[in-house]
Structure formats: structure tokens, C-alpha cells
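The chain below stands alone, shown as C-alpha cells; this is the form predicted on its own.
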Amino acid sequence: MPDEVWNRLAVALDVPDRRSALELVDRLDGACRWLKVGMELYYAAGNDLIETLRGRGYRIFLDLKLHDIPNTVAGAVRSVTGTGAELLTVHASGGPAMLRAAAEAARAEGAPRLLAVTVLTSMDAAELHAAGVQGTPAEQVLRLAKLATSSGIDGMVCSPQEVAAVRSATGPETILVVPGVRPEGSAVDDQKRVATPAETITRGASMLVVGRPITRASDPAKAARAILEEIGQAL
């Protein structure tokens, strides 16, 4: 399978501990190149797990959604630099000063490329309004994507519903990583703004993040390969 296809899928290791993560990786049987390590797993297993996964040949997307004062976020980016993770998330809603501080810290050699989380895929208009944000999710995503781009961030995390608009607004070089991807017939679970792998790639996504449709499948390797095949057909 071409690199162009392999690099378009990250499997989310949304499990609670190192043992569960490594068991899942064994079941994936090399059917993906990228693994996403989120807060739950990272806080439980730490950098040692990142080193182990990299030693097995995987590329790491560290999804920590950093959101704090500028100095603290910059320090966190510097701390992560030594892990070898290649992608790291910050919250776009942290504001321009925080985003600029993160981008400056990420200029160091070996630092991960930064992705700004716009609006979580579990949120819809009602959730945004409850948090004091008026307008639609699409409007807020575009507003935050433009802010992140102007602040020096490499890419964005957005839902399949907004990826085409963000691609148009930020240009071809922006990394657009898209969760909330569900193969036809899969359960939506707690996601609100979803689409199929083919639809999401066609709209301009750089990489899809897929968790439960793969990790809860009876054969995770087979499920991952099916999504890669769908991605290949959409390119």
C-alpha cells in the first residue's frame, strides 16, 4: 500500500493503561502506521509507552489538548519534544498568546508539529451555546482555525463537517486531522458531527483518526485495513 495511504490513518489507542494498549497494538498486527495516544493513556503510561511504540515502528500523534497560560503550554511543548511524538494538540480556544507561545516552543529541533483543536466532535450547537459560544459549530471552527493559522500553528483538528471549509480558508499545506469518522453502518457513539472515511478524505482531510470502529471490532486489523482501502479509493 502506498505511503500516501498509510499516512492518512491514525488509530486511537483510547484505553486506560499500558497493558491494554500493547494488547490492542498486537491485535492491529501492523495494519496502521500512526497511533494516537490521548490523555487517559498518556497519564497512565507516560513517555515509556511512547518509546515502546516508536520502537515497534509506529509514528505517534500525542493528543493532549494543551490549554493553559502561554508559559505553561510552551513548557509542556518543550517537555514533549524529547518523546519523539510527531504531532501534538493544543486547544485553539486558548487564544492567540497561548498559540504563539506554543508555536515558538515547537521551533526547537525534534519538536512535534502542532495541531489546534477547534470544536470537539462531541459538541453540537446546543453544547456550544451552553458554553457561551453563539453561532454554529461551523462558524466557530472556522474562526478558531483562522486564529490558529495566523498564530503559527501547523494544522487543525476539526470534524468531517467543517474540513472542506477549513481547507479552503487555510490552504493546501495545513495539516487537517479529522476525528468523528465512522464507516457506513457503524455506531455514531458520542460523536455529533460525523462522516465516512471516503467522504472525509474527499473533503480535504490530511489524516483520519479512528477509534472504536477499529478498536472494538472483532478483528481490529481487518477493520483498519478496510478503512485504508476506502481511503485509497477516495484519493
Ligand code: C5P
Second form
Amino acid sequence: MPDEVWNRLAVALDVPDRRSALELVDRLDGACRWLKVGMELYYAAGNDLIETLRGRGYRIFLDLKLHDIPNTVAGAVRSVTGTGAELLTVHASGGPAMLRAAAEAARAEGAPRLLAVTVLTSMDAAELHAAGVQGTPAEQVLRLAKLATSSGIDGMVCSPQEVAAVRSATGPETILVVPGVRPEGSAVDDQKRVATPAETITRGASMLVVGRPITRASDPAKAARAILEEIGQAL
Ligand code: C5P
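Could I see the form predicted together with this ligand next, after the form predicted on its own?
Next comes the full complex, and the chain you just saw is listed first.
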């Protein structure tokens, strides 16, 4: 399979500790190249685990969704620089000063590339309004995507529902990472705005994040390979 296909899928390691992460990685058996490590696992297992996973040949997407004052976020970017993690998330709603400080810290050698989280997929219009944001989630996603781009952030995370609009607003170079992906016939779980791997790629996604359809499959390696094949056919 060409690199172009391998680099389009990240498997979400949504497990609580190092042991469960390594068990899952054993079952994946090299059937994906990218692993996404989120807060749950990172707070428990830290940079040691990142090093172990890198040693096994995986590329790491660190989904820490940083959101704090500019100085603190820049410091956090520096703290993960040198771990070998290649992608790191920050919240676009942290605002332009925070995004610029993060982007500046990410210019150092060995720093990850940054992705901005726009609107959490768990938020609908009512949740946004309760948090003081007028307008629809789609409008807010586009506003934040433009803000992130103009603040020097390399890419963003958005749902399959917005990926086409974000792609046309931000251009071909922006990295668009999309969770909420479900192969035909698999359980939707708690995701609300889902699309198949092929649809998501066709709408302009750079990389798909897939968790449960792979990690809870009876054969995770087989499930990952099937998604990679579908991606390959859609490209
Ligand atoms: O199991 P599932 O495929 O739904 O996992 C999707 C992954 O993407 C999870 O790790 C989830 O935290 C993450 N994610 C998401 N929606 C976002 C950002 C990240 O589902 N907006």
C-alpha cells in the first residue's frame, strides 16, 4: 500500500493506561501507521509511552486540545517538543494570541505540527448558545478555521459534515483531520455527524481518525486494513 494511503488513517488509542495501550497495539499488528493518543492515555502514561510507540515504528498524533493563556500553551508545546509526536491539537477558541504563541513555539526543531480544534462534535447549537456563541455550529467552525489559519496553525480538526466547507475556505495545503468516521454497517456509538471513510476522503479530509470501529472489532488489524483499502479506492 502506498504511503499516501497509510498516512490517511490514525487509530484512536482511547484506553486508560500503558498496558491496555500496548495490548491494543499488539492486536493492531502494524495494520496502521498513525496512533492518536488523547488526554486520558497521555496523563496516565506520558512521554515514555510515546517513546515506546515510536520505537515500534508508529507515528504519533497527540490530541491534548490545549487551551490556556498564550505563555502556558507555548510552554506545553515546548514540553512535548522532542518526544517525536508529529501532530498536536490546540483549541482554536483560545483566540489569536494563544494560537500565534503556540505556532511560534512549534517553529522549533522537533516540534509537532499544530492542528486547531474548532467546535467539539459533542456541541450542538443549543450548547454553543449556552456558552455565549451566536450562530450555527457550521458558522462557528468556519470562523475558527479562518482564525486558526491566519494565526499560523497548520491544520484543523472538524467533523465530516463541515470538511468540504472548511477545505474550500482554507485551501489545498491545510491539514484537515476528521473524526466521526464509520464504515458502512458499523455502530455509530455516541457520534452524531458521521460519514463513511470514502465519503470523508472525497469531501477533502487529509486524515481520518477512527476509534471504536477498529479498537472494538474482534480483529482490529483486519478492520484497520479494510478502512485503508476503502481510503485507497476513494483517492
Ligand atoms: O471511537 P471513535 O471513532 O468515535 O473515536 C473518535 C476519536 O476522535 C476519539 O478519540 C474522540 O475523542 C476524537 N474526537 C472526536 N471529535 C472531535 C475531536 C476528537 O470524536 N471533535
